[in-house]
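A single chain, nothing else alongside it, follows as structure tokens in the form predicted on its own.
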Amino acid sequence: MRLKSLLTMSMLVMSIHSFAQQTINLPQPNKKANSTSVIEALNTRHSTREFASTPLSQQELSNLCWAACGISRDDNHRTAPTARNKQEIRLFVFTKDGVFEYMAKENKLIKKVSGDQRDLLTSNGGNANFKQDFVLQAPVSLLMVIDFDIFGSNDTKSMQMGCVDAGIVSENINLYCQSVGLVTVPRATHDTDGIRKLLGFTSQQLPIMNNPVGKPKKH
């Protein structure tokens, strides 16, 4: 009876490790950190295609997650707009260790796959003869995804607003990179069909754009 109390507690300890090792908290964003103005950003954004291996730090990860659609003046707005304030726009996050689906409210990771998956953002998976292997430099790629679940409807406005809605996401990542240093490229290349089946998805969630986020490569 010991003996099976022991391997029950510790099969539950090793459960809850392991559900642990599954979301990363993330250190509060730095709204402070040093950055160009919203004017130098604008003047000189430019899209690239290199990335330094050099990951990113849990801190950088932060910032660049609540930049893209973070929570920002209370609990009831983004730092991204979306149309009537859906915030349909869920973003994830692809490593050479898992995807992961950044929880704004919570600002953490939840781990959805382990495994390096940047693979499928490479190619729209029908041309095998089309691939971007740059993608793979790039220590983290943010995939926007519109699920129309959470905006109530998927008719032919729905599918506008929602594309709308995932540019301004993206184009705030570019802005975002662009005032501290960081190098990105946005894309609408990925594997559709792959990542549905990889995430779970179905129809009503649409993978739209990515942007694989890095630091500068050195010549």
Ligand SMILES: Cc1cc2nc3c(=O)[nH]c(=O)nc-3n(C[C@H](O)[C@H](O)[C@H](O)COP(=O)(O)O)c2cc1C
Second form
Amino acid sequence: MRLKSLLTMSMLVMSIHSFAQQTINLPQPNKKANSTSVIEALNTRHSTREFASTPLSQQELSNLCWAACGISRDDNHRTAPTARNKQEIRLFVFTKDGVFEYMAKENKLIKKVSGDQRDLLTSNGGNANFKQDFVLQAPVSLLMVIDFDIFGSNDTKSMQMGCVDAGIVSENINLYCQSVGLVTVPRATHDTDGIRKLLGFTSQQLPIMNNPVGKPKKH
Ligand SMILES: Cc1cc2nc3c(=O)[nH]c(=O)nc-3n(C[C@H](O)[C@H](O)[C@H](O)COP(=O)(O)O)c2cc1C
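Now show me the form predicted together with the ligand, since the one above was the form predicted on its own.
Below is the whole assembly, all chains and molecules, this chain first.
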């Protein structure tokens, strides 16, 4: 009996531990970080397709996700506007350790899948002969997914609004990176079906754009 309760206890501890490993509580985003002005970022923003392999710190990741579509006001509005404030763009973080979803309200990352899945972002999948392996250099790629279940419909207008909203998140990332010395490129290339399968999406969730992000490669 005592052995049984000891086993139950240790299983409980193990499951709490593995659950804890699935969630990364991010540090508060640093909204006073050194950055250029918006005008300077607009004037210098450009796409970069080379990255240093240096990982981003959790603080850098927190700042980046927050800039993309984090909560900026007490009423839970975001850094990125969305049509009718539907907040239907979900942000997924691909690293060599797995795929995480950014939960803006809780400021945390929830691991969805373990392992390096970044290959799904290099091409459109299938027998595509267009492959962008530079994505594998970037320590982080942010994937924007339109969730039509959250939007409440998937008609043509909703599709248009979802695309616009995702583009805004991507531009937040572009300008944020430029202003803090990170590099990125907005991309529409990724394996939509492969990502849907990996993350258990239906046709109501549409991976639409991604931004590989990293530090500039030194030459
Ligand atoms: C919607 C969209 C999709 C894009 N898709 C890709 C892509 O799949 N791969 C890529 O290398 N660049 C992609 N780009 C980047 C463009 O090629 C790049 O923004 C353009 O050449 C202008 O260069 P700039 O960003 O330096 O101004 C995309 C840009 C946008 C806005």
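Numbering follows the first chain given and starts at 1. Computed from a predicted model, the values in this text were never measured in an experiment. What we label the rigid core is the largest C-alpha set whose atoms superpose within 1.5 Å from one form to the other.
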After superposing the rigid core, is the C-alpha displacement of Gly126 2 Å or more between the two forms? yes
